[in-house]
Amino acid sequence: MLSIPDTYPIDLKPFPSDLSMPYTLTPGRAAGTFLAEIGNKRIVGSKFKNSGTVAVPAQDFCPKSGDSEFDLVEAPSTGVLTAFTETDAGLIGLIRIDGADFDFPHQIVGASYGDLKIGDRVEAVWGDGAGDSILAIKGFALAPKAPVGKIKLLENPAKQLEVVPYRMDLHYEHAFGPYYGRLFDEIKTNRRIMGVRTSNGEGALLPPRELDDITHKKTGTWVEVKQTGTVRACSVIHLQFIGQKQPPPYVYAEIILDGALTRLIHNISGIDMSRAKELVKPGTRVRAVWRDSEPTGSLADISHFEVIDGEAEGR
């Protein structure tokens, strides 16, 4: 019997993991089309045919009544400064382009926070090689005589932007905590497979945790559990997906360890996987396969399941 899960040493650092989020963004025929002449130092607006009011970015909806009738403009790149603030990034404030009765957000730029009043006249800056981003425009700068300028019809548009590439990537530490560090130490450093054993001592949880999942009571002793297992649940895996860690065709199977009482999902691989429903199914046999590479401390240690040829539950 092994030792209670707090007086093992936690040897792990956190887990540095990547959550990434791919995806093409529709902008619009208005904000496609501000998109695509911002790169041609062109600010343009949506001008809304029954409230008269013009919105700088386009945009597909007017912000005040809802309209979705509109004409698209050219803004002046001149305006007024109607709100600021300073943050780590540095100066933002709300710009109100001439002619248009919304406000824009941008950095103002040239300046410090004690240069500036609401009323100050600015005007764009514009930046090189931006192309069709809102950061073409550097910022606004302060220019105090800089004439007012005029909205006017956009004349020869350039074709809007149909779809924008874009991608949110969030990076974060997450900590194993003392069940999931052991559990993972021990892959890496022993290649065991190490559970916790339930409140009455019958059977093991896999992965190991503080709590029994049915009495919610503590969690008892460790346990290593066999490298052998069933398979209880599995699906043929054909389509691909951003994410996946192999190509497919593969098996994803729910597997219950010798020893276990809780189902580890892992891939089953080695087999003709033109054969995989009549090879793989609940019931099969199958045992861990580890990788020969340098151990990461996770269950991709574990390469893969293989079949046992010619053992099957109730044989």
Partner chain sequence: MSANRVAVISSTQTELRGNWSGAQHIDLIAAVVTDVFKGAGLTLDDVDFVFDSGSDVLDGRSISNCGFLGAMGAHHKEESRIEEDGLWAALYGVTKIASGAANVGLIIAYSKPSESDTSLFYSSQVEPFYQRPVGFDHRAASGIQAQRYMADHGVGEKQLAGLVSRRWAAAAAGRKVPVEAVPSESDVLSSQSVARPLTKLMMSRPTDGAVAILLGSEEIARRTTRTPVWITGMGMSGDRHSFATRKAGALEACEAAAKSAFKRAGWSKPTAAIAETSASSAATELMVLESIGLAKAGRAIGLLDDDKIAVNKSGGSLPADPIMATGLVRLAEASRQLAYPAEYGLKSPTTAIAHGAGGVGMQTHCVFTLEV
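Got the form predicted on its own; any chance of the form predicted in complex with the partner chain too?
Lone chain follows.
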């Protein structure tokens, strides 16, 4: 069904890649106040003015009506278990706090799955430290005799938390496929840069691919492109940013290798960086410099491109 073989003599292991994304989340008035008060062992909810419905934990909008006019209320730490399951994160239940109109999920502690039934009375178990996360509540424990609590107006609310620092880490194992597989295997084992001819045969596409992007026709045979090329665009990078691979300043460049039709992104080094703007320009001729270290099968095996003195192409 797939018009390419899904196994190939060159079997590179998938390429591991991690995305680590820093965030500064803004919780807003409702969640911000909830998080500011949870360390004081006060559970904050919202009571919506038009409907009188109560959401615990606090929400900026009524989940039912969308009403955004609300008073902050202090909720009791008792409620009812309305549903539950067990995953590798533990026992997770939906809790309806006494006096609230909506459920929310939390951990169930001190019990096993078989002990639980829908409608059980539960009570919050506070963690040892305070903290400004919902995990200041360790979870909810079965509390058959806990009296039914009441919602009351929140007095002297703490100032809402403005920002919550956060980080999300995502992990990937990217498959190379037959075309990138050959490209990176050749870089690793032979220090060769391989492209494929376009459908009209006039030059090489790099990275290689099955279909020509422009004509959507099959690409042609493999071809080795030269390790020399011409800068087509460049920028001297002084800024620092997240995800940067080397300390600035350095020259980021788009290079067309001789024989290729497409631009390769790499860095240019080995020059007096204070004169970078005059030494590297569109038209500057460059040559790949390979790293001496153990090859990795990636473009990082090329340390950088160096300027070829005395060779400059007119634009």
